[in-house]
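Below, in structure tokens: the form predicted alone, a single chain.
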Amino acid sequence: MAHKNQLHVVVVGGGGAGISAGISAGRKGASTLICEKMPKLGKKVRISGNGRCNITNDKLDATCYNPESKAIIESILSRFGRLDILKFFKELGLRVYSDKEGRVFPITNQSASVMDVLELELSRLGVEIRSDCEVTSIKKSAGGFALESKQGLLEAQRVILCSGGKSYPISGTDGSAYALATHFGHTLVEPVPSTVPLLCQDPWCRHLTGQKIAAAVRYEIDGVAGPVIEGDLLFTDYGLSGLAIFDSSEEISIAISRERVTDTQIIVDLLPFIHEDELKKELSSRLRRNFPNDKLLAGLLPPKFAYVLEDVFKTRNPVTIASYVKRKTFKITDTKGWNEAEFTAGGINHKEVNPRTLESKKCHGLYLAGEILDVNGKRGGFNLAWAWASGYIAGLEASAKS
């Protein structure tokens, strides 16, 4: 039994993921604080998904998760899935709907919607929110735990670590809380930024700057081919931007900030709509008609093209230009980093929490849920649903277990 100044539970970190820890074990009935370091709750929350909230995708299941991942995705979404996720918000009050990708957002397309219905419960739970609140070490103690806070000493049986990873730092997630974790003897699987621009010094970045195109690309690490990816292209000064660029940014991260590769490629099909023996037949015909060189793949693709392709169009060699445009190679130095990275790849070692009920196997009445965590999932509302998920069901078994 809690002493009078004991909690039972004390939520580390108040985003997603400690937001629905919070909520679940307030709904236990557990006496719950969140510590969040910054001004106010739920920073990351409010910029997600460009300030609109992306809360989930309708295609949620564990293919959309790194692959070591997946026994305790599996584990956690049968117990808070998909339609856990949508029910939870809808009996806050909360209207959502779906756009052709499955993406789930609020109707009012606001992620202070999320926001005030998130906040509204935690108050009719009374659940204590302290903010400027960073913790900055825990301990065991004879009744559970003792927790250096910036605003003092505090004292709980149970403790959800819900703090994070080190993506957009200026959200409170840099990556100091990894200590706490492994205070405890958990290792960590090293972080690098995921859903992040890529840096690259072809002169092509730079003349083309502001350009964006519709391309389909892959990446090659070691010569090893990837998946190919078709979605924007961003042409900007320091290298490649883009859906399609961040949707293949993760395994090129872990290549070069993780398992120090150098050889690592962005392949480009330029044209992605139309077939290479076509383009050559088409290019072709151009040349019959004597298209001057700036002009052989007008209407194909944006004037700007025409400088940097140049002198591969001077060869005046149909299959020699199909060739380049379809399997344009740009080599790729680092990632924009942690400042821009949606995400984060790696994290605490999600093996050595129960994949039940993410209690860690190295310090009973611990939980980690959420981003600290080493996983990670595809853009488009699966790394929330991910911290939904997994906050509540922690939350749910520090309470039960108060």
Ligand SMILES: Cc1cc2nc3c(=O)[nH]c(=O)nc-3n(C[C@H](O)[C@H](O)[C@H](O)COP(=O)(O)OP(=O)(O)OC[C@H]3O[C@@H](n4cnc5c(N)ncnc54)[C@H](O)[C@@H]3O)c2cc1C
The other form holds:
Amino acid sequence: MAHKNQLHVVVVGGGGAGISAGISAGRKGASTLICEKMPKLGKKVRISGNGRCNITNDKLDATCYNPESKAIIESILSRFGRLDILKFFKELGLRVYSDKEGRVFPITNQSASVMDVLELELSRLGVEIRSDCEVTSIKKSAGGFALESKQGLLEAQRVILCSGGKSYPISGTDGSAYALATHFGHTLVEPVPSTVPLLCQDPWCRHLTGQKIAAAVRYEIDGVAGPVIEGDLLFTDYGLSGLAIFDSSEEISIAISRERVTDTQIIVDLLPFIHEDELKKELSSRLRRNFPNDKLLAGLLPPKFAYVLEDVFKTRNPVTIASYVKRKTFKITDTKGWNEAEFTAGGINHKEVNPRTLESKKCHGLYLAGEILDVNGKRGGFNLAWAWASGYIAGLEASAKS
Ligand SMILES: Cc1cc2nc3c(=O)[nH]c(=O)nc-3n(C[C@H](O)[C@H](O)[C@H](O)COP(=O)(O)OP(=O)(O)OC[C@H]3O[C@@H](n4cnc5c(N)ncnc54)[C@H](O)[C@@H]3O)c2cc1C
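Same protein, different form: I have the form predicted alone, so give me the form predicted together with the ligand.
Full complex below, order starting with the chain above.
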């Protein structure tokens, strides 16, 4: 039985998932409060997509996430999927466009526009916002839940945990809020940084710092190779970065940080646009024409590479040179860590929530949505899509009559 000061729904965390949950609960007429630890809502939404906010993707489906979470994603997207997300933002007044990879951005290219329309809707619905309000504990009480926060005690019939993962701690997510769920018996799939630069001590990285090329990379873990990923490769003084590395980083991160594997490599094809046999022929022709060593790959690779390839070029053997540049191997020692990771791989075990409603199987009336769960998508708008979709469903369910 609800009493006078008890809210219907308290949402813990005002990121993409928490805002979406607040809106759907508010639309159902539930008295709703969002507690956000930071001074403003949506810090991560504001920095996402380099400030452009890639809100979703036209190719949104369960294949774009970690395979273990397929069932829960399919279930949630069947209730609030690609078209629902687009409609949701359209009705809020946000105009969007898609790029050729299907990534959807606001027409203004500014995440502030996304936050504007979301905050207007929260305000229209009368959803209460408390910023600078970290929730430090949640306990079951007679009528629902008692929450301790930096701004005092709160009571609610239902609680939605949308406190995010561990990446980018400056945006309010340092992993400390996992304890709010584990208190109720939830378990944690060890969170590791994902979509993150990689550390490597190969002298190439130091010599080529700042150099960016279009490459094709593969990760290799304990001798087993992953798929080929094409994209930018950036050499840095600490190792490797760029989109091709970001997209290869999750498996490496899981291997190093969760499974304690020591044999992790990135294998780079420095010249993906030329087949190895064609490259051998090209090199043979250049050698016949007496190209000097430092010009053997002139016009194919930036001049800086002549220095790091000096010893290989000295062989003047087209087979050796072609094989080397098609499979240059970098031993990876670690990732660049949480401060530079865009996503968290891992989190509260999604098998412990009802895949249709997102209600905890451990505690009636508690719901979990967004990055706090061990659901993680590829780069390209899939993580925010999960935040909007899961938050919306959790808000609907939590605001339903008991
Ligand atoms: C640099 C960067 C760029 C990104 N770009 C994109 C992109 O373009 N497209 C995309 O799809 N994804 C992107 N992502 C990922 C995406 O932003 C996240 O997956 C998504 O925002 C997660 O939403 P969430 O609401 O679950 O968690 P968050 O957005 O992390 O929100 C959780 C909120 O909970 C608050 N909180 C934590 N603990 C407490 C507590 N105890 N009490 C109260 N509040 C608490 C935090 O302060 C935070 O505001 C990017 C991430 C980063 C870091």
